[in-house]
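We begin with a single chain expressed as structure tokens, specifically the form predicted alone.
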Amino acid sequence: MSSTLGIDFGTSNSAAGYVRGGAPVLIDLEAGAQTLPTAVFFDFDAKKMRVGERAAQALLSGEEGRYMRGLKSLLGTRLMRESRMLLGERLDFIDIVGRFLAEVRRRAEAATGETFDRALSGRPVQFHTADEARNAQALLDLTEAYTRAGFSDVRFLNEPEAAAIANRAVLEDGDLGLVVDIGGGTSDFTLFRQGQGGDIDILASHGVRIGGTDFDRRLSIAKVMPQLGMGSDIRHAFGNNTHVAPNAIFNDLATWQKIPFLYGPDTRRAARELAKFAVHPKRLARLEKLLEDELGHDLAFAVEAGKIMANDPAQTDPVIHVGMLKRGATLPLPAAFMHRKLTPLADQIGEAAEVTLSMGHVSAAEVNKLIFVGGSGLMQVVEDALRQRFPAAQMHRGAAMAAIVSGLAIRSATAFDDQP
């Protein structure tokens, strides 16, 4: 018998669930884990694609291949349909996402003994802020990826609405709740009222293209990229004049989904030229070596780990470990620096929450429950920005990483009821 698989395809992590015996079941997609890193590694020696933790392990162990993460952020862009040769095949990124989703399906079927021909997928409220053409294209791209993964049909549910469904148990009749879903690539909001019998009334949903990877990028540009020569003076080939090193390489190196595109001969040649003509060449030499050794993702993981450390109250001296640049080197992340660099992004998220209220025609004072989901929703600057705007609301953190997939699993039982 065929069942519907609820899939939370995330920028950083993915998860899957379904309904069994009337209750939602979350599926282990890795050994003992219900979340699967949304990452792939094309292993050049084994001639196969690895996914999840195995992809990260292959990268960090130095295996020969190509690592990709943050693929969801490419949806709706021209890069999504650009093809390249990988393991002897010409693939575009829809193929790659489709193969990742096919592996999610395969693992879910192996773990449950079910056959999943249809999918209910989560989606951001907006893939691209205020760009309807790109939003529409992103949904087409994702739909095609599910088709290439072998699903006969797919339907979509806004991710914060799925989280609202999953968190009904923490609300009482009449409560006005706001889901705050801070994901890897987007921040999404659903304003809803709890009705009698556990039903919910969705009043408004809204989203903005700011997520955890944007916080990583901001930290990387401010703290790490200067160590690689960002902002350095470069001499002209002739004469004594200088110019500042172009920012493009550094901006891309700080952006998860763009890192795989930096290892081509043109970028490496540009880095060599910068190092050759740099007034102070030591830092540009680090950039040249990092690209030559393809350590961009190692650096991005280090920045992400530093961000997580800085948001752990038990850590008194958080740092970014940058041993790939200089043996044993660390870069400090003091609280004042974190606040100064990240608060502007958190304020944009808070402003998007206010837009959601405006769409629902309610005031902040009326909201009595804030429900945080998504790993990046645990960041202190985000919590501070929301507390300022909703001082009277009670904050609730459920299973931050499982709320969306739980709601998708619940709704999967009825997602295709209008079909025979």
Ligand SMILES: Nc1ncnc2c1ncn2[C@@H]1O[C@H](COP(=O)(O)OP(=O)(O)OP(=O)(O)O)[C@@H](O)[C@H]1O
Contents of the next structure:
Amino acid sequence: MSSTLGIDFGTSNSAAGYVRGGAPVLIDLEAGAQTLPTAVFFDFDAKKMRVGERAAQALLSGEEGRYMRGLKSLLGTRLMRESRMLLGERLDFIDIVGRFLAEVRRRAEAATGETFDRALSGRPVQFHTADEARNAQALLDLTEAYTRAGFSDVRFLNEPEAAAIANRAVLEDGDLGLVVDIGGGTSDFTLFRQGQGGDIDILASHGVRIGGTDFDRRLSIAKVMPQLGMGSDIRHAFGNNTHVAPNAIFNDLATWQKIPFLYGPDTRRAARELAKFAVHPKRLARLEKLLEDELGHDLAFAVEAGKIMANDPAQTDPVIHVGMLKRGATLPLPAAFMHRKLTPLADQIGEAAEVTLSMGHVSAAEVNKLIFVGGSGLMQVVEDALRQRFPAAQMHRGAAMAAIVSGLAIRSATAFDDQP
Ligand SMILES: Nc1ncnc2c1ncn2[C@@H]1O[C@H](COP(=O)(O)OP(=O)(O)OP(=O)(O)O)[C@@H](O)[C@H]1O
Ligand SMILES: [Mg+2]
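Alternate state requested, the form predicted in complex with this ligand (shown: the form predicted alone):
Expanding to the full complex; the earlier chain stays at the top.
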């Protein structure tokens, strides 16, 4: 008999689970790990698509190929349906997400001996904040990716609602809880009340397209991109006038899901031209070299690692290691800088939490438990922005990375009960 697979398809990490013998089980998708980095690498030598940790290893060891991360952020954009030649096939990003999901399914089946024909997938409450047309398109894109992955049917559950289901034990009867799920691409909230006997009543769910990758982007633009010539002057080919280098390449280089688009001949030519006419050519020469060597993701990983380091209060001198720009070079990330750059984003996340309350017709003072899940819920600026708005609530951190997939696993058993 085939079962339903619960899948948390995340911007940065994915996970899967199902129900066995009446109990939810999380599946090891990597050796000894329940989370799988949402990343693929098209290995040009081996002519294979590598997934998860193996994709990251191939990138970091400098193998010839194309790495992609943050694919979820492309759902609902026109880039999803643009196709390109990869390993001798014409593929669009729906195919690529579909192949990633097919690999999740293959690994889940291999690890459990089950057959998973249907999927219960998590989804952000909003893929694109208030843009309803894009949100609808994103859901269509994701549904199609599940179909191309070979699932006969897929249903969706809001990610923070799955986390609420998994965290029932944290609440007592009558409690009013708010799930705060800050991931890689989005921040999602579910307001819920615990009823008699452990049942939960969902009062409102809401979300905003801000997550850890936006923190990465903001730090990269403020700290790293100027080192590559962002904001610097370019001479005109004729005459003495100058203009500021256009921002587009730098913005894309600071955005995980846009990096693979920078390695085409057009962008390289544009970078070469900028370097040629730059008033101070050294920085733009770094950009040209970085694109030539295809080190955009290595740089993005370095920024992310710097962010995590700077968020750790035990680190006295946090830095971004930018050896790919200049041997041994580092850029400091002092606490005041982190605070200044990231607090505006954290405040937008806090405001979205307040919108969730007004949707549920409750005040902040009534919420007595905040349940933090998702990797970026560990950011100090995020905690500060929420604590300030919910001074009376108790904070729970529980299983930060496992909550959503646990809720999906629990619900997977009944997700298709209305169907034969
Ligand atoms: N210790 C840490 N401190 C700060 N940020 C962290 C830490 N660990 C992970 N992160 C960040 O958390 C994010 C990933 O979180 P998570 O795995 O919950 O996201 P996701 O589920 O893949 O994304 P989404 O739910 O938005 O689609 C990344 O941006 C990562 O940099
Ligand atoms: Mg998530």
